[in-house]
Every structure is written in structure tokens, then in C-alpha cells.
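What follows is a single chain, given as C-alpha cells, in the form predicted on its own.
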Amino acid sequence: MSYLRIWLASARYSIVRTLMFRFDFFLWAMVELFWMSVNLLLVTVIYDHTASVAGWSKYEMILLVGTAMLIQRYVMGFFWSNLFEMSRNIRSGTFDFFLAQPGNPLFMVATRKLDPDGLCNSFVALGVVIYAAHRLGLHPGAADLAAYGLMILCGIIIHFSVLVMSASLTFWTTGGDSIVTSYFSLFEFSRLPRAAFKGAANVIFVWLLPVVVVSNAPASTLLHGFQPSYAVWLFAVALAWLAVAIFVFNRGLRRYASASS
């Protein structure tokens, strides 16, 4: 309970900043959703001239890229900014303000504050996602839609490891700020079918680096229903992939040396 009300504190804050920028605020609201009308632009140009692709149709496609918008959305807007800022933190010593608090210092770097922008275009990804559910005649039951929301619980968690993996680099060099960058681009990886992908970059975008999986999995649950084995692997690695991130971020805490030195 004192960590839920450490989030809630951090939450408020980050809202009345927000409120206090408002421009700020509609400005990059309006610039992710242009971003996302772009990208479903996109699809509807591409199936104006093929009827499948990678054994796709065009809603099905639809939904996987609502899909991969959705954890890129949440991801966005609970984590991206804190965990970018890390690496700043570690090399400026301003991460010692973070060990000073009363708590896990993972959990309060990474919960410092929200992007509401963010979150706020989540609502407009699973409006796509339930638009292209209605066109494709999808009734998925209670039991679908669990799963659904599990697996988005586990890409998030993926992409969250990963980002912790790359922002803890930093206490070993001076470069993880650029590394949690350049991994922003691996999300564009989560909006292509599995099917799509052949030979190595089946083995470094599926298998290595699961930036495919994480929207494929959920997508094809609300397609073709709930997959026992497929739900399992997906949460074994998304535990696999928080285990190896907190061991990195605590071997990296080790070698801190603080704003004193």
C-alpha cells in the first residue's frame, strides 16, 4: 500500500503539470495521434493494391497494428520518460536523489512520473483495436479478453526489461541514453506479422529481442481465441526478461559512485 500511494503521489504531480502546460500537453497529444493516423494511413494504402499480406487481411492487420499502439502507449506513458532520463541521472549524480527515497530504487526512478499525451491516445489505439474486432465479426468471450489483456500486461513488461536493460548500461558507460533511443525504433518491428519474418531476422526480432511477439500474441488470441502454450511461453519470458533487467539494474547499482565523486 505504501508503494500504491507513492505511484498515486507521483501520478498527482505528474497531472497538475500537465494541467499547468496545457499546450504543451494538446501539442504532443496531437502529434502521437498524427503519428498513429499515419501508420493505419499506411495499411489501408498498402492493402489498396494486395488483398494479403504474410496471410494477413486488412482488418486483421489493423488490429495487430492497434495492438502494437497499445503497449506502445502505455509503455510511453508510464515509463519511457523516467527511464530515459535515468541515464542522464546516473552520469549528472542526480540519481542519488532517487536512493534517498524511501524505496526500491528501481521502482522510484521508473514511476517518477506519467506522460498523460501518452495514456491519453491509449483510448484512441483500443478504439482501433475494438473498430477492426467489429469489422472482422469478433465476439471473443470473457475468457479471450483476459488473455488479450494478460499478454499486453507481458509486452509491456518485456519492453519495460529491456528499457531498464538498456538505461542501467550506463553505470558501465556513457552512451545508455542513446541506447534507450535507438530501441525506440524496434517498436515500428511490433507492428508486422510473426509470418513476415525470415531467417536471421526471425531469430533477432522473434526469438532474441520478442519486439514481434509481444503484439502478434495478443492480436491472434481476439483471431483465433486463446492458445494455452502460446499464453505460458509469453509469461515465462516476459518473467525471464523482469528477472534478468532487475539483476542488470542491481550489478549496475553496485558500481554508483554518486554526485560526491
Contents of the next structure:
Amino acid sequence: MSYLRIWLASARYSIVRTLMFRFDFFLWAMVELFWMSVNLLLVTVIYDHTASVAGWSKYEMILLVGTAMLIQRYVMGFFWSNLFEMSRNIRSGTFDFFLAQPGNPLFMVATRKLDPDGLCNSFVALGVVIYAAHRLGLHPGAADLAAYGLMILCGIIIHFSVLVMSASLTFWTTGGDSIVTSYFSLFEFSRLPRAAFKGAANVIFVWLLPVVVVSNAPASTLLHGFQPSYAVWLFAVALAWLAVAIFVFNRGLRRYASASS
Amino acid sequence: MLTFLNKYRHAFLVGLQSNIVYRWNFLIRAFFSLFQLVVVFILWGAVFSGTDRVGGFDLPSTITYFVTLIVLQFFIGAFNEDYQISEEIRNGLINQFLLKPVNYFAYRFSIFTSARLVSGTLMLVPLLILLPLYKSQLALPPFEAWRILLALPAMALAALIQFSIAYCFGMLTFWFLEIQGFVILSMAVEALLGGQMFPLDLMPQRLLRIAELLPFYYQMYFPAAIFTGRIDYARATSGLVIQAGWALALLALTQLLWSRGLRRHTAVGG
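Okay, that was the form predicted on its own. Show me the form predicted together with the partner chain next.
Now the complete complex, all chains and molecules, led by this one.
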């Protein structure tokens, strides 16, 4: 309960801060909007030349891309800048500040602020998903929608875990923030349909790394109804990655020796 | 003239060494370009599974286009020049150029060319090592001498355009505290209109005609398209003229921003 109050306080602080730097907010919202449009344009151009990619029609693909965007916007809005700054703070020693706070360090680090621009754009991503569903004539029931929502939540947990793990590497090496940046490249794969992965790519990106299932599972729930196998898979993957992330973070914490000053 | 060149020869040598300073930067970039190539293989492989030709080209020529793009990127692309210039303005490092007979643009450009020469050559190493993996996927157009003769100047002009754009973004530091937002915003535009997301000739013809008039078309797509046979002789020659026009216009803009910016610049400390 007190954690919720802390989180609400940081949310309030972030909104006040955004109101102070309105131009910044506008600029970054535009940046995300531009990148989202670029990805949608890629889909549009490809489908000008073919009717199906790995068995997915144009609007099915847009639904997939929209779902991937939705998860990524939430991650950007809630956690990205906190975890990006975490690796910087570990190196500079400012990380002490979080350890001194009376709460779980990971919680304190991960919820320090929100990025309202990412959260605003999540509505755009949601709009893309709804538009695609409308064009496909989908009428998902309440249960399907609930499953979709839960799967998005699992997706956020998976992204969060990957970010925590990459940022935690800074406890051991100094190249941590470039590894955090690498996260973007990794999740480019989540805009692709699972059936497109064959051979070694199938093993690496579908089975070993969670980047494909994270977007494909919720998207196919909307498209083809609830599939228990996908749901269990996604849930297990989310749990496993979160556990590993917390473990790595805590091991790193033991190594943390602050900075000399 | 000789002393003039000699001056920038030293800057050129500094650029060679800067590759050692930014070696992690290079390695990470190289790694992700290869990663990007995997995305290209998977996506376009899936696209071509339903059809033989997309926009008149088969899968191997499309893959060749993207591989060419990566090579070009490491030879002529601007990496973090905008941030470096921005840093030098903020730290006051540019103050020394105001007192010495060294042109800041020429100094920076010399560093840029030498750094790219090294990064381009280095990038060929992993691409050549991995070549057996994707060799069967490549297809170059039948050899025509004019392609090489036109692609090389197109490459040089593209490098000048890329650097000038990065330089202009660096100059924005005179007016704004942070340039990162602008840089990432323009990256999206450049990725799209420069042909890094898809070969531009796949766009509807009307839009392509508009894109041809913009500078982004010439910073990456144009030389790559000449090399890989995506544009014909007539289009290549007329394109070269527009490209030269953009290079000159952007060059003029860099000088304008520099002189305007310096008026706002207050050198503090020393």
C-alpha cells in the first residue's frame, strides 16, 4: 500500500515536471510518433507488392505491429528512462541515493519517474490496434479482451526484465548503457510474425529469447481467439525472465561498492 | 595551398586515431548492423515466400541492396558527429578555432573522412568472414562501367550531405540545450526517405518523384541504387545534378548556422 503511495507521488512529480518542460514533451512525443509511422509505412509499402507475409494479411500485420508498439510504449512510459539512468547512476555513484531510501531498491529505481510522452503515444498504438481489428471485422468477447490485456502485461514484465538485466550489467562492466540501447534492436524482431522465423533464427528468437512470443501471443489471441498453449508459454516466460532479472539485480547489488568521493 | 592541406592532414590523422577512442562505439554499431541484417533476411525472406518479384526485383537483389547499404553506412554515414560537435560547442572547445587560422568545418570534415575510411574498411572484415553464409543470396547487376563511374562521385557527395546534416544538428547547440530529440526525430525521417527501411523504388511512383527532390534520397539510397542496378543511366545522371545542388545548399547552410551561432556564442573561461 505504501508502495502505491510512493508510486503515485512519483507520477505526480513527473507530470509537474512535464508541464515545466512542455517543448521537451512535445518533441519526444513527436519522435515516437514518427518512428511508429515509419514502421507502419514499411508494412503498407510491403503489402502494396504482396498479399501475404508468412500467412499474415495486411491488417493482421498492422495488428501485430500495433501490439508490439503498445507494449513498447508502456515500457518506455513507465520504466525506460529510470533503467537507462540506473546504469549511469551505478557508474557515477549516485545510485547510493536509491539504497538510502526505505524501500525495495529495485522498486525505488524503476518507478522514480514516468514519461508522459510515451504514455500518450500508447493511446496512438491502441488506436492502431483497434483500427486494424475493425478493418478485420473482429469482435473479440470480454474474455478475449481480458486475455489480451493480461498478455500485454506479461509482455511489459518481459521487456522490463530484459531492461533490468542489461542495466544490471553495469555492476560488472562499464559498457552497460550501450547494452541497454541494444534492447531496441532486439525488439525489432517482435514486429515480425512467428511463422517467418525458420531454422536457427527460430531457435534463437522464438525459443531462447522472448522477443517474438511477446507480441505474437497477444496478437493471435485477438485474431484467432484464446489459445491456452500460447498463454501458458508467455506466462512462464514472463515469470522466468522476471526471476532471473531480480536475481541478477540482487547479485549486482552485492558487488556495488559506490564511487570514491 | 600546401600548408593549407598540411594543416588538415593532421586533423585527418587525428581522425584515424579517433577510431581507437570510439572503438566500443564502432563495435556495437557493427554488431547491430549485422543484427539488422538478420531482421532484413527474416522479413524479406517472408515477403518473398508468397511472390517471386517485389517491384521488379527478386530476393537476392533485394538482399544485395541491404548489404550494400550497410557497407555504405560505414564508409559515408555520419555516426555521432552531431553529438561530438555539440559537445565541443558546449565545452567551449570551439573557442580555440576562433583564434587560430583553422576552419572548424574543414577540421571536422577531415576527421570525419578519415574516421569513415577506417570504419568502412573494418566493417568489410565481418561481412567478408560471414560471406559464405549469405553468398548464395546475393546478386549484382551485370557489370557496366558507368555504374562505378557515377556511383563513386555519388558516394562522395552523399558523404558530404550526411556530414553537413550532422554538422547543422551540432550547430543547433548554439540555440538549444539538448539536440538529442532533434537528432532522433531526423533519424526517423532519414531512415524512411533515405531508403534504410525499404528500397525507395517500392514506394508509389508519385511519392518517389517527391522523394527524389529531397536531400535524404541522396544520402544513402542514391549511391546504393546505382551500385545495385535499381536506377538506370538517365535517372542516375539527372540525380547526380540534384545531389550536387543539395550538397552545395547544405554546405551553405552549415556556414550560415556557424556564423549566426557564433553571434550568440559566449566563450566563457579559457
